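As C-alpha cells, one chain now follows by itself in the form predicted on its own.
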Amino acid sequence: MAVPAPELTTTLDEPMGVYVHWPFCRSKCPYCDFNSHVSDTVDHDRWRTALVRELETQAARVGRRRVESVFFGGGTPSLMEPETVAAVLDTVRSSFRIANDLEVTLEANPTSVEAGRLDGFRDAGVNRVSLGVQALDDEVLRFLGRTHAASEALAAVAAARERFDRVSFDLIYARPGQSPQSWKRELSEALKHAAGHLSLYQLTIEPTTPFHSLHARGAFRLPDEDTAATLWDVTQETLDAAGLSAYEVSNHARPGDECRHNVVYWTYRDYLGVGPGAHGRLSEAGGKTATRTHRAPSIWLDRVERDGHALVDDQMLDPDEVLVEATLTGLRLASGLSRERWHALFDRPPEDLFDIRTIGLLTDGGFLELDEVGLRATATGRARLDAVTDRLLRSRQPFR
C-alpha cells in the first residue's frame, strides 16, 4: 500500500557537519579507490584559496545554521599546510554559529615528517586526528603499498596523542594468508597504543584499483567466508573485552570517544562537502538535496575560481531515495535509528515504511530489532549488514 510522501520535518537548527577534501598523496595505496591523486607539486596558495571560495560560496546557501563537526580527509590532508586548515577554520567560525564542542577531524599519514607537523595543525585548531596505519607487520604495509614501517607508525601515534585528547588509527584485517591467532595478537598490540577509538576494516577487492586485477589474476588470495567471519568474531571480542565495542560496523570507541562527524552521516543529518569529488546532503524546502563537486582537481580548481563552486550534481532526492540512503546508513550503528529520527525524516514510525511482515521476520530471525527505542541491526544482523538491509529495502513501501 502507497503511503503519502513526507513533507521535510528535519529542523533546520539541527547541527551538521562540513566534509573538507583533499586530494593529493605521496603515493596510491593498490586497494584505494578513493578520489586520491599524486601530483610532485601543489600550489598551496591556491588551493587554499578555493577551498574558502567554495566554502564560503557552500555557507551562503544554507545560512548560518549550527556546525558541530569538520572533517578534513582525503587523500592524505596531513599533507596539507597547516595556514590551510587554519584558513578553512577560520571561514566555518565566521559564516556558521559554532558548537560550543567543535570537533575537527584530520587525517594524518604516520611518516615521521607528517608526525611532526601535528604541532601546526593543533594550533590551527585540529582537536581530534585519525591515523591511517592499516598494520603493525613490515612485511603486511608493503603488501598494502604503504610507505612506512610499523615502528613509524606507532611513533606517529604516540607523537599525536602527547598533543590531542582524541586520536584514532585505522587498520586493516581479513589480508592474505591472515590468521585468527595472529589477528587477535595483532589487535592486543594495537590496544596498548589505542587511545579511545579504532577503526577496523575489512580488506575489499574494489574495482578499477590495482588489487583488483591482481586479484583477479590469482595473485593473491582473500581468506575464505568461513575464516573472514572468524576474525569478525575475534575482533568484536576482542574490542568489547578492552572496552572499546563496535558502536558502527567498523568502528570501535570508549563511550565519549565516537567520532562526531562519522555519526553525522550514519544518522542522516545533514553536512556540506567542499574540496575534489565531495558530497554532501542537505535539507532544504520540500525534502533533501544531494550534491556533488567534480572529482577531478583541475578541473574542481578552475570551476572554483570562475564560479565560486564545482558542483556537478545539486539535486533534490525523491523521498524513497531518501529512505534507502537513511536505512544503509543507520542500520550500521549499534544504537540504529531511534523513533525520533524516523519521525524527523519520514513523520512516522519505521513499520509505515517497510513491510510488517518483512520486520517480523528478520526480527524472529535475530537479525533485527524493533522496540520502543527504534529499530536496529543486531550483532549478528551488523555481521551480515548488506543480507539484511537488502532484505529490508526489497520489502519498503512505495511513497504516492
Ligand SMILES: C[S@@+](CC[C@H](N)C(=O)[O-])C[C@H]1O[C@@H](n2cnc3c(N)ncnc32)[C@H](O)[C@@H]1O
Second form
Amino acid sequence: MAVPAPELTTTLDEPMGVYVHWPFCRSKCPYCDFNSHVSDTVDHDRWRTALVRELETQAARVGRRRVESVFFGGGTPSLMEPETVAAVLDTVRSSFRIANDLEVTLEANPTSVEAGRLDGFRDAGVNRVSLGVQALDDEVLRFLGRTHAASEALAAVAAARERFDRVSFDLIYARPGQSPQSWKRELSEALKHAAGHLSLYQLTIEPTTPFHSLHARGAFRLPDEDTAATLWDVTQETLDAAGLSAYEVSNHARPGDECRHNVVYWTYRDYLGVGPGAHGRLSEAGGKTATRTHRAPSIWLDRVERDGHALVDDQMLDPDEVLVEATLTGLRLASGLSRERWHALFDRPPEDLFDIRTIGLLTDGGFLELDEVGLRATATGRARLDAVTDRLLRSRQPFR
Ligand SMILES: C[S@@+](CC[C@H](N)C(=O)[O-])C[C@H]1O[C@@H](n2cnc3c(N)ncnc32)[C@H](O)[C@@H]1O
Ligand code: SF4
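Based on the form predicted on its own presented above, generate the structure block for the form predicted together with the named molecule.
Below: every chain and molecule of the assembly, starting with the one above.
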C-alpha cells in the first residue's frame, strides 16, 4: 500500500535547538571518532567572530523562531573562552524568541584546569554542564587515554554541582575485562556523586580510531555478547533503583531532568548546526532539510569568513528518508514517538506507515508497544534496538 506524501507544515512553529561545535581537544582519545582535533594555536578572536557569523547566517534563514535549547558540544567546549560562549549566546538571544527556561549545556572535560573556568561559563549563560568522566578507575582512564585521574574528575563534578543546578556526567562501560560486579560497584560510586542525569555508553570500536587497529591486532578483547548483555542489565537495574531510569538508550535522568536539547533530536524536531561538521535539521516549506558544515576546522573558518557559512550539504529529504530518520531517533526514547508526533511529521498514524503484521510480530514478541499514546520500544526492545528498528523499517510503506 502506498501512502500520500505528507506536508510538513505543522512542524514549522515548534521550538527548536541550536547546536554549536567546538572542534578542539587538548589530546585525542584513542576510542573517539568525534570531529575533534589537537591544535596548539587557536585564534580565539577569529573563532568567536566566525561562530557568531555562521549563526547569524543560519538564523536569518529560519527567521525569529522560538529556541528552547543551546548545546555546546565537541571536541572540548570547556576549552572555549567564556567570552566566545557569551558572544554566541548574545546572538541566540538577539536572533530568536527565547524560551523563559532556555537550557544551555556545555560539554566539559573533568580536569582541574577546566573546573577553574566554570564560573566564566556560568556568567556567560551556561546553566547545564556535562562532564566526560568516562571511568572511576585510574588504570582504566589511562587505557582510555584520558589525561585526568578519577579523583580529579570527581572534584570537577563537585565543582560543577556547586555552580550549576543541572549537571550530568558520562561513563563508558563494556570495557575490556570489566565484570558485572565491578561495574555495579563503579555505578554505585558514580551515583553517590551524580546530580539528576547520567550518560552511560557502551564502548564501541569506531573505524579509523587507534582502538580499531589495536582491537584488530588482538591487543585487547571486548566483553562477549552474554557479558555485555549482563552489563546492560546491571546498568538498568542499578539506575532504576536509584530513580534515574533510562529515558533514552544511553541516557538516564530523574523525571524532569532529561536533557531537553537531546530530546529535540530524538523527537525529530528542528535544530541549527553551527561550527565545523555540525548537522542541522530544518522544517522548511515542503519538507525537512538536512544541513552539514565542512568538517575541517581551518577550511570551515576560511569559508565562514568568505561566505558567512560553511555549509557543504543542504538538501531536502524525501518523506521516506524522514521516516527512516524519525524512526531511528524516536525509538531510542523510552517514551517513543507520540501519535501527535507521527501526525505532525507524516499526517498519519504509525499503523499506516509500517506493515501492520510486522508491527504485530514486534509487539507480540515484547519488543514494541503501540497504543493510544504512541509507538515505543520496550526495555527488551531497546536492549537490541538496531535489530528491532531494522525489522520495522524494512516493512515501511512507500509514499506516493
Ligand atoms: C564529545 S565527547 C564528550 C566531551 C569531552 N570531550 C570529553 O571527552 O570529556 C562525548 C562522549 O561520547 C562518549 N564516547 C565517545 N566515543 C565513544 C566510544 N567509542 N564508545 C563509547 N562512548 C564514546 C564519551 O563518553 C564522551 O564523553
Ligand atoms: S572523547 Fe572528548 S576529549 Fe577525547 S578526543 Fe573525543 S571529544 Fe576529545
